[in-house]
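Heads up, the chain below is alone and in the form predicted alone; it's given as structure tokens.
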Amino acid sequence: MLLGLPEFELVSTETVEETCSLLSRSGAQAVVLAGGTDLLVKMKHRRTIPRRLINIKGIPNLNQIRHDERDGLRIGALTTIQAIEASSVIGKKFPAVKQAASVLGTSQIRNVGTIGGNLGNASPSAEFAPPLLTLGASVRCAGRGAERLIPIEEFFISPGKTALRQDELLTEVQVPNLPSGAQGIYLKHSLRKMDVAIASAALLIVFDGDVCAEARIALGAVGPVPFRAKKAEQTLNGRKLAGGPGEIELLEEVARVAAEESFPIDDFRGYAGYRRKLVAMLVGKGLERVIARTRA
């Protein structure tokens, strides 16, 4: 069945100060509008219904993506899916961003979505959170005459609530340069590619020799919101992994611990104990690939 949008008056801004002081004026009736692929999804089918919607399309240098060796990775919250895919530094240095660029939705949908929409959703099947989770990433956000930096771990709240506040607006994503002897990795599994994930996993590990450093081990759409699995983490932290004896169990405990931590819901998507063995089976199979590349 197909269904209108529900009535609503449309502004366009300029400026970010003019959309912080629009929405502070507004109050909880208005939303922003950037790409629109989820936003108006959810106004056909009523789950919301907001009486203003503030269109930034118009802002300029929101669209950017800049990168130095000092102050890392800076993807303007308007960048589209399709221009964080076919970012060479992106694919370069920040690999498993431009895989999750590369599975989120249509080509349709990622030519016209943003990375600043895809997160301020707050959906726990988010593409891009996971990634960022082990990127250590933050997200720049500014209000009526100020801005603040908020770490991605902090703002995620619950399913479809992030940390921002009514007069904010989400401006930047920054991604601190990678640490020597990093490799990272993004996997979801869906029905079909184009698919919202069943479950995703992204890995980062930071290799000393062939010993693990430091793990960080990012889960989405098996929680209320993505989240790191720290457990499984400190499980592979300091441990060799130079393909001797006993890896391959210490692989399975990491991926049994990762999947142990989330918690799942039953949906239409998938049951909770599915969603559990998925995590593992991604989790399990991210090791075995950032490890291969080390041995290339």
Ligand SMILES: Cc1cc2nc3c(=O)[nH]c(=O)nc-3n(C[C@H](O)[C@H](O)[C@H](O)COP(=O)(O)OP(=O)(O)OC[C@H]3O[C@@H](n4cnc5c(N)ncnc54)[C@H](O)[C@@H]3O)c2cc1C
Contents of the next structure:
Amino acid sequence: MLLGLPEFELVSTETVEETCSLLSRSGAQAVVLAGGTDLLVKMKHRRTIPRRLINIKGIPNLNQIRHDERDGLRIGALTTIQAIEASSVIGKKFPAVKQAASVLGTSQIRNVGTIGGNLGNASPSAEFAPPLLTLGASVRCAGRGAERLIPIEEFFISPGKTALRQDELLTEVQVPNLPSGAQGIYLKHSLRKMDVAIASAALLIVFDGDVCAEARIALGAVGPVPFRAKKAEQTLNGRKLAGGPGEIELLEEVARVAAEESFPIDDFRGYAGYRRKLVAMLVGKGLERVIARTRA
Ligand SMILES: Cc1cc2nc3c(=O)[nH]c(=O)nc-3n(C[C@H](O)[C@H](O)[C@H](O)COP(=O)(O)OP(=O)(O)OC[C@H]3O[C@@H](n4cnc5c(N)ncnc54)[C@H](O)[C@@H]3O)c2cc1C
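Next block, the form predicted together with this ligand, ref. the form predicted alone:
Now the full complex is given, and it begins with the chain already shown.
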């Protein structure tokens, strides 16, 4: 049942250092507030009742998208979903990230929700997680007096729990430039476009001519955390994708292995068996589309 918000103290900070220091002093009763599209809903459902919200929206320079050929892409934690969807560099060089942004929630949610909040919420269905897993991204985290980079594969611990310590703030998402010949895609299945995913998949295939030099396949909403389907990747690594005999069977095999690697639960959005079927469908469709692009 959706109730009113419980009572809380709101503190706004203006620097990363001030935020980390306040987080450290406040202990478990304080949480960071960015767009509030996850946090405030959880508070209304009484799934969390923090005593203090630390509003970080006023910290300058955490909402920038930068790209260069040496360091790759950097997306500030406060960058809105809408800004990611609209970014020409992301659309051109990292299309799977743009695709994830464009199917996340409604335009109202995209206007205020942030990438830091999407990852910080650690939902198994977090839209940005699968593409960032295939891209080998890391998150930059600032703590009191220290910074560290956490590979995205190590960031999600369990539903709602990340590798962030109590005094740490996610400040930036870093994505290395893609190897040449790489093609990526993100696909989501939900009842309506704005709904949270019942299952999602991101693929990144690095082609060397018509050979799959490296396959990266990541799945969302079909396990306690988003994860790479490594057996499915191995099934495809080194295989020729020239449209010859046996290719359809190979792609079906990769999709089947990915479905077997998933371990979804039954919930009100879908049964586990249905979700596994969706994984096979999404991975198969993703492979077909990526391969078709290389032949266009
Ligand atoms: C109607 C509706 C539809 C939605 N649809 C989707 C969907 O289709 N796909 C999807 O993935 N999500 C969806 N969401 C969830 C949500 O909108 C997104 O996850 C959004 O990106 C959250 O960002 P936010 O800035 O609002 O986070 P907030 O609610 O402010 O924060 C979320 C969590 O992250 C923490 N946090 C925020 N920023 C940081 C930071 N910089 N460092 C450390 N911790 C931080 C907060 O403490 C909190 O625990 C939907 C939500 C609603 C209400």
